[in-house]
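As structure tokens, one chain now follows by itself in the form predicted alone.
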Amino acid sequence: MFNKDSLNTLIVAFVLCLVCSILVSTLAVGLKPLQDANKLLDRNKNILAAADMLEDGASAEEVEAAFAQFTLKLVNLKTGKFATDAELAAAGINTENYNQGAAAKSATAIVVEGAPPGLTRIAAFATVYALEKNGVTDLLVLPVRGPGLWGAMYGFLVLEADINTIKGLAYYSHKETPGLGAKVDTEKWKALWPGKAAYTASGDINIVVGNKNGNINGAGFIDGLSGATLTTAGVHNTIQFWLGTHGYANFLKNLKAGEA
């Protein structure tokens, strides 16, 4: 049987645990809006960085003002066109609150046979960001994700007004090895992308990352990451997938033709 001192110790320990759990829960709930705001700011910074529109040392207000130039749109990957209000209503989607990652796990997701790991299910609607001037797309930001060495890699591929020339590529979330695969974040490697054509004149995917398919030093060749073969292969597979027919290819073709 417990003596009085043991019982008091248990009561004190229980009360302390209860108080601590309440404090932690309260802090978690209270800080969530700040955490969400920081995630949004980080996303916007990466979009601007990929579009070469992020000023060094820009404040949160300056980032918000620059990002406000972009229009958020949803693309129906099944039709290759911008989603209509009727399509979004039928799917129960609110554009502003849409979570493409969660949608990829829902019953409405598209199943892609033979896709790289992590891409066998994709959302039927993809979020894109368009910067328009005089009603014409000047920059188009395409979210991309794919397998890395230790987990999924998430980034943005930006195309210029011709809907073919790459403005930039920026990864904003990955688990790659520091000093190796994590070099996808370095300015030196990201500088290899601007000016490359996403597609050849005949409409084939032009981009080859690393030593894939023997297209070394070709017009669309991007040098691999030294010592990070699997990360390099992951980037190659990611770009090939999202520029392919299961990704944005049909949409980009329709957009160039004025039929999106």
Ligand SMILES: Cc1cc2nc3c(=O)[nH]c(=O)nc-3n(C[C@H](O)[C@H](O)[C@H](O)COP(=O)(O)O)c2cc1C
Contents of the next structure:
Amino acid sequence: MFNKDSLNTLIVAFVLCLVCSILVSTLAVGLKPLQDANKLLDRNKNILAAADMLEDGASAEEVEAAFAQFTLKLVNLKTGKFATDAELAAAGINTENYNQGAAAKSATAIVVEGAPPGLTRIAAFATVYALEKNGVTDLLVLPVRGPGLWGAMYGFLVLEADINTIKGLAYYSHKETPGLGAKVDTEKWKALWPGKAAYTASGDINIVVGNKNGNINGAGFIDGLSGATLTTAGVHNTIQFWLGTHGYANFLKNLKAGEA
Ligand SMILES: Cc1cc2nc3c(=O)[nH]c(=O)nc-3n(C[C@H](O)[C@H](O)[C@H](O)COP(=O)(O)O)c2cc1C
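Give me the form predicted in complex with this ligand now, not the form predicted alone.
Next comes the full complex, and the chain you just saw is listed first.
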């Protein structure tokens, strides 16, 4: 049925496919640690950027050295306090290896009825990063995630030592459209956040993002992204959720009172 040439062609094609697939698989597996390290570096850069601690053109070593000033802590969102060793032991959690994203999908997640899309299950323990000076919180980095138009958006909200004034907001992962929703990443828009109070003097959430989402004359108003009403609404909902009672509100109140 086959002549010799056809058979040779098939053998060459088969061997070529095999060699290429081995090469691609080896590269994919071999480069995974590098990809993971780059992802971590990018995340840490974003934390530093939100904390206004990222030097222009900083090397990977400089980013790591600056990031090393932060202490990783877990917050128990049920008690609104830092997780105790006993709570972590009971939950089988090792702080260094804890994966908040995976925990949100596990059976231990807190179920929040009526939460924005993607936030109906949240991890019972949240990873926060604290920069302390003389034993007192000087900067507090809170992870936030919430719905964008095209998928979940992940970022960090950084608070100053008064546990209320926003130092910055930085999204490090999202699927929004370049030039539209992806403007959450631009310096111009991020510059609207520093100095805003997270809560009013009476303890209500102060932040309103976009003119369709609340009082545009309030001190906590942040202009929305033009042409990206839905991404803007997502950011608003995200911040409202995480500053609310299902998010960090109780923890921040306790921390301010010295009771966390
Ligand atoms: C290809 C494409 C990509 C879009 N990307 C975004 C986006 O990332 N974020 C967003 O809020 N709107 C995006 N929009 C626009 C929304 O569909 C919507 O028109 C916009 O949010 C304005 O809403 P409004 O008409 O209620 O003001 C995109 C539209 C198109 C056609």
